[in-house]
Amino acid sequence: MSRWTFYTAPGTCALATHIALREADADFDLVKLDFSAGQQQSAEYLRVNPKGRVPALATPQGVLTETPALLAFVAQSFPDAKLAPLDDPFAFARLQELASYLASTAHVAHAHKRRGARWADDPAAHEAMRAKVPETMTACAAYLETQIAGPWAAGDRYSYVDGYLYTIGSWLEGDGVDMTRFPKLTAYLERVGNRPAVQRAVAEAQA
């Protein structure tokens, strides 16, 4: 397999794919963008990903973006890593269901804290969005608390969605969520965080 190039940035949802790549023991080059310097909007990066966001994964077949798609791609590309129940369409869809919720609901709720300009131009509207984040993210945490089916999100088998839930979960306390209300989720996030591949990805993303 030809080498891949993975584009990420600290503190972003790209960590989820980074974790999956490390869990799969994939061979890839790591490129970290400095969002504070606007590198995600540079002409060079926009040729890779015209959306100007991360993650992006450059492969010999082309560039892939969007976390749920990348997670499924990594799982399917490295079946021996057993990051997804590839032989069970319903169980695989369940993983995609949770990944889609994280992308479309939890991540969007989090983004209202700092990315209000995506939805409104009025500074007062931005402040209103920020003020709402603790409530909306607490609602997300409450839902996620109910979705831990065992040691891992899908039950007894670790999967790619665990790294994604860990990534989103790492934002909750900073978003004003009282994690003492969610002991099951808190213990789960600690378990995921103790995995060597997760620790390696986190260290690489922050270095």
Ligand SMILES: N[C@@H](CCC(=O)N[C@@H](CS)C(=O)NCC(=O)O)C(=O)O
The other form holds:
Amino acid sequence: MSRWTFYTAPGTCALATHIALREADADFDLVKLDFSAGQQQSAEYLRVNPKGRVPALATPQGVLTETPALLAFVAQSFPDAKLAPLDDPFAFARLQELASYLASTAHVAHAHKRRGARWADDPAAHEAMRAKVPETMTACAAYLETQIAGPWAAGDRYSYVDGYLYTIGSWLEGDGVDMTRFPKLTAYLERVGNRPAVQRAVAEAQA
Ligand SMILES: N[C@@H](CCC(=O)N[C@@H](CS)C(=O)NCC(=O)O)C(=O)O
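Take the protein just shown as the form predicted on its own and give its structure as the form predicted in complex with the named molecule.
Entire complex below, previous chain first.
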């Protein structure tokens, strides 16, 4: 296999990597899984990603998963796309700091809405987790509102973390966050959403 194959599903965090791939003008095959049919748990897909999750990127070197790792990999694989400050360890770590927050805090808080079965078997516990989501995601939005240094998260230069912040940010309203409290984040999400690569990835993921 010489081409990359990218595995995604509509409405998921995989959009972040999909956006980075389109921003980098990468050449890859797109495979969309149907979660409603449980394709993420099919024997065929579990051979690609035994975790049964998206995103996954199959490369000639092997399969990579986990959004922060994939975003850094895309940025490093396509240096001309300038998706990260590759020659500045501190600035690069700042991007990873935000990407890690999105993966380990914001995404996990969001998952308490529909994926409570990961953490408890009791339906009442699922309901309690769901009820907490507007509060925890509002706290995430308040933090993210402070993390937009310029037109883009890192300041003047668009980076791989913008497509990720856009992906998670677009879940906030549906998670019960009053976005009128976060004007900077709201304007930022619109700005990122206007980028051609973002619009292309969103359209391809939904099609
Ligand atoms: N830590 C992983 C999370 C991956 C993940 O949980 N993806 C979700 C979609 S947003 C998924 O594949 N869920 C399928 C399932 O729970 O069955 C990352 O950041 O890439």
